[in-house]
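Only one chain comes next, encoded as structure tokens, the form predicted alone.
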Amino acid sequence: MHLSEFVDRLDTELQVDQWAGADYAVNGLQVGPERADVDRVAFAVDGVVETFEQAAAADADALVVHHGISWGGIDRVTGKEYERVRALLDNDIALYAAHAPLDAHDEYGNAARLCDRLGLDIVAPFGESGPGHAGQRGRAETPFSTVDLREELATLEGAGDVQVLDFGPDELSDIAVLTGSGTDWLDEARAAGVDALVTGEGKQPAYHEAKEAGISVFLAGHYATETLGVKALQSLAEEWGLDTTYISHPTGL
């Protein structure tokens, strides 16, 4: 498949154009030639030197990531930017990044896939952001206990110790999911009346905001909560007839 066709397909599926100017990350093809062929594609959460080198070792022509190398643009190719760009160019690997579009997608998105993993029926989008929403609101047919939900989240790749701000009810059925760093949406969670918010990492104000709102917050790890979206894109690429590989590189954060 031509690289341009692969990029066009991803852009279309993820509705990348809708997020132009609304996401501080640069979405779409970040590094790559105008003309190239793609036979094997690697997928990873983070676009860094180590995943670039692993993609090269896997003989990949392109790497698709959630966290790319361009956040608001690159003014100078020095320091870490130089090392990352050089790793791509030296190994002739194209880099495609999908940040907010992958968070927001109602089929391939991180939140949508995590809801599916938890057995939640999606009832509404959650986490207003730009032209859409960064998360999903789900309902559990059988309510979770705090212990059960924590144990389920601990099975995610790279989850480690799942922290819990245990301020919600004993039975958790109405659950907001916003992967990565989602505690900025606690006010929305409070207004929605959810029992719990599942996210990756928290910020200092989250403790008091969650306590005052009577909401339990589960911090399962930024990396751990954002592995499912790129894996969904990997499955999609396989449907397109491409050979793929997944690069696991947990950060513990």
Second form
There are 6 protein chains.
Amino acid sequence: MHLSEFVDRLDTELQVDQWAGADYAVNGLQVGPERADVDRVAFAVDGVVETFEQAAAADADALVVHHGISWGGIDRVTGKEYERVRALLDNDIALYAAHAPLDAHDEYGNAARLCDRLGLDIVAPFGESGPGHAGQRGRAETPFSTVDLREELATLEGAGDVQVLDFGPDELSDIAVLTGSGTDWLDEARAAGVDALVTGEGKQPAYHEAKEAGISVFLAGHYATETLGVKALQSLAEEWGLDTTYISHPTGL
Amino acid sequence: MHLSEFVDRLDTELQVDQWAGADYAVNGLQVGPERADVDRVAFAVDGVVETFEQAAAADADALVVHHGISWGGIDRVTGKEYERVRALLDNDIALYAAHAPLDAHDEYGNAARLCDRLGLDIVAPFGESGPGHAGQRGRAETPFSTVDLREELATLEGAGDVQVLDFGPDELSDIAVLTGSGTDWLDEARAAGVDALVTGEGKQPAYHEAKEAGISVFLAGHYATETLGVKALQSLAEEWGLDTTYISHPTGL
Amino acid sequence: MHLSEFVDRLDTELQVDQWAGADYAVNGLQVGPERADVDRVAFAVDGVVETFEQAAAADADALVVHHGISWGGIDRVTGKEYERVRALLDNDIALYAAHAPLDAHDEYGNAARLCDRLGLDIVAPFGESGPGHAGQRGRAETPFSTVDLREELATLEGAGDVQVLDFGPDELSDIAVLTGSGTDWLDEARAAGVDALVTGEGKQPAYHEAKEAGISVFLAGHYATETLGVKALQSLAEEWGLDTTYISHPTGL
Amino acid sequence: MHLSEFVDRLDTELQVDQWAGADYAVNGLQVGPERADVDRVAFAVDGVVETFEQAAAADADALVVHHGISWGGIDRVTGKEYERVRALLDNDIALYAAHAPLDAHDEYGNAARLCDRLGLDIVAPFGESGPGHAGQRGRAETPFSTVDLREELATLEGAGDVQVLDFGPDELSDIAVLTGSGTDWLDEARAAGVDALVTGEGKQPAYHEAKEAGISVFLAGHYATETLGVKALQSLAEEWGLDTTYISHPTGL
Amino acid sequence: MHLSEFVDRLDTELQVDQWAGADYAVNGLQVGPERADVDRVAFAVDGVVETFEQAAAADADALVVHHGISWGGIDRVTGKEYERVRALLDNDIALYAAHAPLDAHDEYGNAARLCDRLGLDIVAPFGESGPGHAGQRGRAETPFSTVDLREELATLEGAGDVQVLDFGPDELSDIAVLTGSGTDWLDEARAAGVDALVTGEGKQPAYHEAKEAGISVFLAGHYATETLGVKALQSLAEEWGLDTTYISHPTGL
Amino acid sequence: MHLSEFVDRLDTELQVDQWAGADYAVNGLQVGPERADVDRVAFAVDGVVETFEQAAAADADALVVHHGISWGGIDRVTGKEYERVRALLDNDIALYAAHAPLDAHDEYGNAARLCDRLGLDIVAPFGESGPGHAGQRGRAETPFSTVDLREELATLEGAGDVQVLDFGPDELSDIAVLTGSGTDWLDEARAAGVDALVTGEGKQPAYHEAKEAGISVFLAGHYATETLGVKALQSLAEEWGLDTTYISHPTGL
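Next, give the form predicted in complex with a further copy of the same chain, keeping in mind that what was shown is the form predicted alone.
The complete assembly is shown below, putting the previous chain first.
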């Protein structure tokens, strides 16, 4: 498949156009030539020197990531940007990044996939963000206990100890899921009246905001909550007849 | 002492004026009447319902915090803002917040106090931020090992397990200190060539940025790294002849 | 009725969402707890200490005003903001504000109500403002003389001497109505070719702009031209089965 | 005198450069050719068709005003802008406007002149505005009663009935003066603790802000409070050897 | 015809409203009185003193141009703005400007007209700009050679030597047309894969961008490529029964 | 010399810091690794694939240009950005760009060097731009005729036919020099009263602005007027003991 066709297909599936100007990340093809073929595609959460080298070792022509290397543009190709661009160009690997469009997507999105993994029925979008949302609100037919939900999250690829701010009810059935860094939406979670918020990393205000709102917050790790979206794209690429490989590189964050 | 005099003294000491428009936080008196007396002052890291109630229990007239309740202004006194304002007004407690000015201050600042605690000689400001800086760069006369620095940080009030991204040299003597959420400055740390960055919480990009830069990052907790600044202000208030009390409320974040 | 339901109903009737980001005022619930009941509602033009105390004296649970206390957010709960928030919280009164949405509304709006009072048929919106308009353009079946229109306006609650910039024709039938401070729209009035502009307060440029345009401007007072909108909301609340009271407090401005 | 020299002198005296970008008005020469001579200069508060025609009748080559015709630029020379530009060009009159620089000036400024007229000693600038201030704070050696201050203000050229919001003390000695539209600075007046604010026109919030602050507000008219600045410039022009004339045209606003 | 009707007709035909806020130029009537009649209309590319005088010599009541005199508003009617406004007012000529709306228009637009002149079938809009586009992409049934296209362009009114950056294929059939200053869109031309870009003036980056992209760029002159749009409007005015005249004044740029 | 030292020296000489945020170009090191040595440096006007390859052919370690590849940041390393970055990285060439700082510099700057070449005494900076200026105003002891100045400019490297808008006086002694694209400053030239403006490329408004102002404009080519600055830096590098080479690649623009 031509690289341009591969890029067009992903842009279309992920409705990348809708996020133009609304995501600090540059979505779509971040690094790559005008003309190239793509036979083998690697998938990873983070686009960094290490995953670029692993993609090269796997003979990939392109790498699809959630976190790319261009955030609001690259001012200078120096420092870490130099090393990252160099690793891509030296190995002839094109880099495709899907940030907000992949968080938000109702089918392939990180939150949608995580709801599915937890057995939650999606009842509404959650997490206002730009032209759409960054997460999902799900309902568990059988409520989770805090211990059970924590254990379930601990089985995610790359999850370590799942930290819990245990301020919600004993039975958790109304659950907001916003992967990555989701504690900025605790006000919305409070207004919505959910029992719990499942996210990746926690910021300073989260403890008291959760306590005052009576919501349990599960911090399962930024990496661990964001592998499912790129894996969903991997399945899509397989359907398109491409060779694929997934690069696992948990960070503990 | 009149509340207005207490506020003026803090504003002056912390050079609050210099940060007008450059800090998302509103610095200075956030909540309080025009005329009141201050005899007893409480100090805490976070300005939240729980610390407001503890300040009331301690008979405080005012509470000085690092994290206040007005960030870019309060749109509506509803939700958590209602509960927080209510807790202050019902208990006649004035709230004074010092955010960026307290991070930056060369004597009372969080980073300056933490350098002092670690026995580092401050060699330069670190962490460009608005009109100044948000941290300090220190030098250890006797280099730390990773284990030693981690153990030292674990003795901070409120510190739990200190997480280390152990990518720097074995001997750590050139150390950037930026309390709270400091991993956004890893590019500056890389350009400066430091051995280690000591901060509170870690964000997603930190793992690979630290690894690619060969810098060890110590995540000692947002709360744990930011108690020293308000404690320094407590000492100042004591010098002014005021009764003081410190409210400890670690968050695990 | 739950406070949240009362707020939702008003937000919906007034289409508050359409004005998000387009009105310097914060519309909707400005001050109030998450959970409360509303049995008795007061209505007033201005949300200030005095009307808060009168609402308390009337045993109101909530006060609906045209001019609230949050304009672009409240930076600090100090000075007059402290006194106003305190008066609301001490008396357990929720504050709901409807500014631009109440000026603009085609049924409950200040301009629409004033047209009705003057016997004008509304022919078009007037006064471009954000996503909509701030006033109405009406037609009098029988033209007013300057004296008659002035006298009619002098009967409004809170009107004192109505000031007239008498530069229009003798017979006034095509009349723009924009309550409050409407002389900023004299260019639009000139382009529209109206005979008169009815508004509340006048700003410096109005005299010559009216004279050069040949338009008569009636300055009936900011307060006096803006009581009709909140009174229309009062009727609505009565229909919903709530106890209501109107607080009259003219300002002479 | 060449027009360009006349303009340069005024720009220099009024420090017009300091207000670039900080005043919505365009200060300095607003309308005029590159090369012209100035023998006779008219002065007026408002730059409008009527004063342009009176300047022409007085054989003036230039007109100096406080309120010009370019506010944030002239988008189209149509409507009132067409008539005003036409009146200037048809009569070969250059238009010079001094808005914020003339309010602020410590010697020629409207507030400084009005303090002088009222016999107040200027003690500090008042009314933060852009790079400077828009008014002055003065002290009366012998305090005014409300009646006396009102009567004194009623003697200003163009003053009609002076409206008073009589909420301050009986004796008024600490007086903020901000000509034109000054009620936006009532918060600053409250924080400063003045007894009274003297200004021109009043806006809706002024009544309750004055009442809650315990400050008396004197509304002497926008026009009436702003004739002294242009008259001070007239004296200056006389010193430069130019023929001058003052055009009086009160507006009742 | 009343001037206001003439203006309304042009505004409607050119969909001027769609470009509000998206064009640095002020489109529509730039200079003119509220009431005037239009019998004779002149058309020119540039609205400058010289064309204003020629319009006056031709007894025109109005002049329609592509480049007017108000770009982001007129701060001061001084310098060249004074001379230009003066020339219009002294000769009682109204000025109507159509900038982006005339570039973009699918029927009257400069690019559409130039495609027609070159015998190209328009296949798609070209040149993203504001809410629309600034050019057209056309296809030549019989491909042009570089020499032929250059010669054809040299026959445009006002064209001198047509400069060619000859980096495209020998046969040119897929041709982007963006009149005036179009080399800023060479990235879009490259992504679209066209053979050639026809435009007016060239900017510094164009040489290497064209060379690296393998696109031939024809610089036929800003003036020469933008006479066809105003001429199309002239035909329209003739259809409306107005007397018209075209003012030719090539600039060599 | 270490690359970092070379970069520091240039940054210091050119006072690059002063232009941060004021130049759309990213000044300083645009592409390069953290650690590298520089023995041989190439200099060129334009940083493009062709000059990168010529620098490689000349065995250069670094290339210093006036026009770099990062303008407001690089959103995506695709299209021409991919080819340009690739050419640099494949050949291990670091790219240093000096745009506005090199135009403005009083010693090494393009305008200063061109004044020197023309034998003009610099009398003042010309061309307000950001924190400084973009050109120089010079005086010829013996006035130029139009023909002589044109011929002199035709001797610049890369100059072709010099286009002249011949609207100034016969004797040209007061001459504004602003290299590259300088016709945007014709208003300033008019206000300054110069006889001529020497620049590189011309934009559409220049013809009539020059004519109405009575100023002769010399369009000597963007490339041709901007070789002298980089050549001045080349001399500086020679003084520092580095091997240098100049890459000539005129564009005809």
